[in-house]
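Given as C-alpha cells, the chain that follows is alone and in the form predicted alone.
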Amino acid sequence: MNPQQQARLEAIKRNWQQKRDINTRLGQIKTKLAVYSGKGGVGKTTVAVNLAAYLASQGHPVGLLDTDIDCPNVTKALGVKERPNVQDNRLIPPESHGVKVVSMAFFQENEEEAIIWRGPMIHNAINQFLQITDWGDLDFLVVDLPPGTSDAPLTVMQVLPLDGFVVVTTPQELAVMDAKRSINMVRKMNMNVLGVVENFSGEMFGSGAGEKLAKDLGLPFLGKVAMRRDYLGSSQPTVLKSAEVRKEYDHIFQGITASLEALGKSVAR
C-alpha cells in the first residue's frame, strides 16, 4: 500500500470512528430539531432559545446546541452564567432554565472578541461539541444553525442525525428569498424540512410571507410570531414570561408535533 492509499485509509478510519463517538454521544437523545435560515437577522436563534425553553417548561429534559462559531448569542440570549465542566473528556453542559447548553461563547475571553476561522477550524470545533458533550438523556435537542448554506450548516447535516428542520423567515422579500434557498440546501442533503416559521410578523414589516412560502414548496406552516415589546429585555426567554408569545410557541410546537409524527417519527409529550 502506498503513501496516499494509507492516508485515504486513515482519514476513512478517523470519520467512522468521529461518526461512531458522535452516535454514542447522542444516543439517550429522543428527538433532535435543527433551527435554521439563510438570511442572517431573522431572529433564528430567538426563536431556537424560546423554542428549548417552551419544551423545558412543558417538563421536557432539552439541551440547546449552539453551532454558530462565529457570533455566538444563544448564551446571552439564555441568560446562562456558568461554564461547562470538563470530565474525563466529556464537556457537562451547564442548565439555564431547564435547558442545557454548549455554545462557543464559553470559550472565549471576552464576548466581544472576534471569531476569525477558516472552514476547516469551523468543521473541527462543531465535530469537537458533538464528540464530547455528555448531554445525558434528553427528550430534545435544538440546534441552532448559522445562517447561509455553507461550512457551518454543512458540517451539521453531514454528521449530525437530525430529526428536522425548522426554518424561520421574516415577511421581507429578500428573507423568504433565502428561506426559500435554506430549505433547498435541506432538500439536496435528503433531510426534513418541518415547516416554517413567520417571524417579526405585524404592522412593522408584514405578514403572510412566510405562510405563502410554505405553500408555494409545499411544507407545513407553523406560525407567526409577532414582534412585540415583550421581548425588551433578556432576564429570561420571553416565553417563559409573556402569555402571548407562549401561546404562538404551543402552536408551534402542536406543528412540530404533527410534522414529526407524519414522519413516523414518535414525539415525547
The other form holds:
2 protein chains.
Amino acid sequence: MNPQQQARLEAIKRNWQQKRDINTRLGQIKTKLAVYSGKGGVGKTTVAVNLAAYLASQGHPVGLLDTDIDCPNVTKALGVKERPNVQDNRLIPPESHGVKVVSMAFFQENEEEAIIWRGPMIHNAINQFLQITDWGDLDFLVVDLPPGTSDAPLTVMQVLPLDGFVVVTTPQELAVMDAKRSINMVRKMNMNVLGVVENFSGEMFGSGAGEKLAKDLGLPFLGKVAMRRDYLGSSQPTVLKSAEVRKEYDHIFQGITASLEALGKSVAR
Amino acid sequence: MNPQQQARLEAIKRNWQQKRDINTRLGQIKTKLAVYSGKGGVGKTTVAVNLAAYLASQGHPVGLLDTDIDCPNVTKALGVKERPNVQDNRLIPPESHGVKVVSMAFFQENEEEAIIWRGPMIHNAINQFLQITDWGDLDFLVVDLPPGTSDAPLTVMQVLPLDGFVVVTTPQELAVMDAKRSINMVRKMNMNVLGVVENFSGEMFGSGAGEKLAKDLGLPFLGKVAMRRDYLGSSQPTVLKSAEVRKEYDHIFQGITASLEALGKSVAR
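Right, and the form predicted together with a further copy of the same chain of this protein, after the form predicted alone?
So here's everything in the complex, that chain up top.
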C-alpha cells in the first residue's frame, strides 16, 4: 500500500469509528426531538430551552444540543455558567435547571467573536459533538437547529436519527412561508414532523397562522406560546416561573407525545 | 495538454471570465450597501426593502439583491409579481415600487419548496446572480444578507466590493450579541460598518440597546425603527405609506451618507 492509499484507509477507519461512537452515544437516549423553523428569530431557541426545562422539571433526564454553530445562544438563554469537562475525547456537559447542555459557545474564547466557518467545518463540529458528548442515559434530547435549509440542518438530519421535528412559526406571513419550506425539507429527508407551535402569539402579531399552517399541511397543531415582555433576556426559562407558560408547554408536550405514539414510538412518562 | 489539464484550464478561464463580468456589472453601481445582522428575524429584510424603496422614492435608480438563497423573502416583502427576463446569460430584473429586484425566489418552481443546498451551491448562485444581472446604471444597490456568519455572508463579503454594512439589531439581549458577532466578522474581513439600526424598537421589547451597542463598538447609531402592527405582511413598504416611517428612514439615510462621506466615498444626492 502506498502512503496515499494508507492515508485514505486511515480516514475511512476514523469515519467508521466516529459513526460507531455516535451510535453508541445516541443509543442511550430514548427520544430525540428537534426544534426547527426556516426563518430565524421566531423563537426556536426559546421554545427549545423552555421545552427542555419543562421536561427536566417533570423529573426526566434531559439534554439540549445547540447545533447553531455560528450563532450559539442556548447557553445564554439557559443561564449556563459552567464549562464542560473534556477529557480523553469525552465531553461531560454542564447542567442548568436540570438540563445538560452542549453548545459551540463553550469553545469560543469570547462570546462576541464571529465563528466564520463554511459548511464542512460546521459539519465536522456537529459530528464531533455527537461523537464525544457523554450524555449518560437520557429520556429526551432536544436539538435546537439553526435557521435555513442549508448545511447545519442538513448535517443534523443526515447524522442524527431524530424521532421528530417540532416546527416553530410566528403569526407573520413570511415566517409561515419559511416554516412550510422547512417542513418540506424534513419531509424530503424522510423524517417526521410532529407538529407546529405558534410562537409570539397575541395582540401585536395576531394569532391563528400556526393552526392554519398545521391544517393546510395535515399536521397536528401543538399549541400557542403567547408573546410576553419578559420573553427573552432572562437566564431562567419562563416555563419555570409562570404557571401560565407551564400550561402552554403541558399542552405542547401532550401533542408531541400523541404524535410520537401515533408513529409507534414509546415516550417516557 | 492532456484532457484533465485542458479541463482545468477551461475552469480557470471560466472563473476569470466570471470575475471580469462581475466587475463590469458592479462598475455601473455607485454605492453598494449591505444590510446585515447575525441573528435572524430582527427585520433585516424589512429594513433592506424599506431603505431601497425610500431611495427609489427620492428619484434614485436602485437595485435590491436578496442573497438569502435558501429562504428568499424579498420579492414577497416588496410585492414583486413579475419574473425577470433572462436571455443569453443576461438577467433583466423586474421592478416594484421603483426598485429593481433579484432573488432566488424567481427560480423556485414553488415558493414553498425547500432549497436544500450546501455552501458551494450557494456560493455559485450568488456569483451567477452577480455575473448575469444587468442592473443598468444604479445610484444604490442594497444587498439583503442571510443571518449567521457562515457560507452566504462570507461569499458576499469575498465577492462583492461593498461600500459598507448597515447592521440591524433589536432591543433584545440575544440579538445584540449576534449583532456584535456580525460586526466582528465584517471587521475581520476588513470591510466597513456604517452604523447600527435598532429595529422593533418600542414598548414591547424596550429601546436603547442599539444605541448602546453602537457606542460600545465605536460606531455611528443610525436610528430606530419603531415596532408597528402593520410591519410585515404587506406588499407595500411602510416607508411609502407612513410619514412617520419616512422620517425614520430620512434619519437613517442621513447617517449612512455621513458614514460613507467620512470614509471618503461620494454619495448620490
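Being a predicted model, the structure only gives us computed values, none of them experimental. What we label the rigid core is the largest C-alpha set whose atoms superpose within 1.5 Å from one form to the other. Numbering follows the first chain given and starts at 1.
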Honestly, after the rigid core fit, is Gln18 moving at least 2 Å at Cα between the two forms?
yes
